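Only one chain is included here, represented as structure tokens and corresponding to the form predicted on its own.
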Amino acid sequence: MAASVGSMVSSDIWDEAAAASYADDSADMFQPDVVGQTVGFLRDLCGDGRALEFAIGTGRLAIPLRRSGVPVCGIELSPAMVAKLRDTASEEDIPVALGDMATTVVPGDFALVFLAFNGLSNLRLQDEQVSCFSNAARHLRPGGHFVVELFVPPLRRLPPGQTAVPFAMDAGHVGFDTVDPVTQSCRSHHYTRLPDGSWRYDVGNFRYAWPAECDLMAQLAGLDLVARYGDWDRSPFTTESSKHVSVWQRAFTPG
């Protein structure tokens, strides 16, 4: 897919071991229930339009979606992501332009663009995810959707003088999240065990946004907030809620 590429952000890009083991370190994520529920809700956003998904990765989303009937397209900051989905995946059945989510352009206009499983979040910095706002809005045809899967900072967990806050713990994976509410940025831990015995260690570095923050890179990008829910089954957002799946739309053209 032709496409026009801007500067590279800060995002960490995933390698060739990233990407073979995914699937099974987000695990929790391919389970069939999961990925129909969000699938069945994009499609329902879709219409009869296309899908745009920025950092689409090995295709989680994008190939069943795609043989749910919506024409798919992604953009992906990793070669190896891209790798893995072509495993199986076309590069005509699902086109993906290999670039940054923030401004990267791709030909033509989408009824959806949608960034899942906290993608916004791999932008470190605050301007870049305000381009990511602004680029979806410049893929979206009037009356387009665009949205946005992201967690809720887990800064209610830290008591004072505490960095660090746990988010899985069992026989083969430790994982935590260490946070400085200053910069809103987040590293992630996990320390997976492996068939023989031994530990791996990986880490993430992410950038925290809040719902209303993001709301407001919608409004600079042009778009207006239309629902917001706890999880893809549409629940509602609560003040306990660890997640946020957000929707704003691009105003239908007057006339």
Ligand SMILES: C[S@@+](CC[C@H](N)C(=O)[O-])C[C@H]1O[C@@H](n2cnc3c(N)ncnc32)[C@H](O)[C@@H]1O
Second form
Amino acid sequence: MAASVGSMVSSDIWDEAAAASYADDSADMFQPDVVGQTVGFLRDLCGDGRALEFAIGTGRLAIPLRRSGVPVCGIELSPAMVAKLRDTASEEDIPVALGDMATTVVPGDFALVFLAFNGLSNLRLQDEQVSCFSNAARHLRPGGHFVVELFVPPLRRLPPGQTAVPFAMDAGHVGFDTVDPVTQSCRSHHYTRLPDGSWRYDVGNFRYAWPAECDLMAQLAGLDLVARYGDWDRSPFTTESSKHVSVWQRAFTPG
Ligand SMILES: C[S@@+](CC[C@H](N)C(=O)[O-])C[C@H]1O[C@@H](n2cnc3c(N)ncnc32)[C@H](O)[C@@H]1O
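Okay, that one was the form predicted on its own. Can I see the form predicted in complex with the ligand too?
So here's everything in the complex, that chain up top.
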């Protein structure tokens, strides 16, 4: 992934190599039961309305959601990720605007805007995350929902003096996060073993946000928290949850 130096956006830009290896690198997230549960959750919030996915990527969720009958649009920063999506879904089937999800506006209003798989953390500045919530709210029809899937910052696993938290350690993949609690910045490091036995190194840059900070950003955007789960299966969010699936709603009437 290349840094977006010189761009107005702080996010890393996912290049062709990242797009090509995305499905393999995130194989757990492509498991049919994971995708099925997520899509079912999202579809239940759409009713007869349309859905907009921020950071739509290669269409891991958007394509099955579209196939379930929901009209879906997307916003995505990476041309390479959209090119991969286009292997399966046409622009007519799933329109995608190339741009930053914090600022890009697409036509129409939506019953659902969603941002899955830690997408919010790709925005590395608090201002951008705040804008992302208002951009979601801007696209929602009254009563519409904004759904975010985001990791809980792993600071409980960071003893004093330590800066790295491992999240994967097996023969084919070693991964760890380095975290700076002062700036809320986080780097995810991955060493992935290739078929020829060599190792590939990738790093991604993120800004972590607590659930309470998300609620404040939602409040600033005029959205109310209506549900928070520990996962797409609607399990309770607890002190042990490593992620949350949060649902905010735009009021039916102004004020
Ligand atoms: C982990 S992938 C998730 C893709 C898809 N939502 C999914 O669940 O499979 C993160 C995506 O966020 C996109 N992205 C990162 N920063 C972005 C931004 N500021 N605006 C729009 N998309 C962004 C990346 O290009 C990448 O496609």
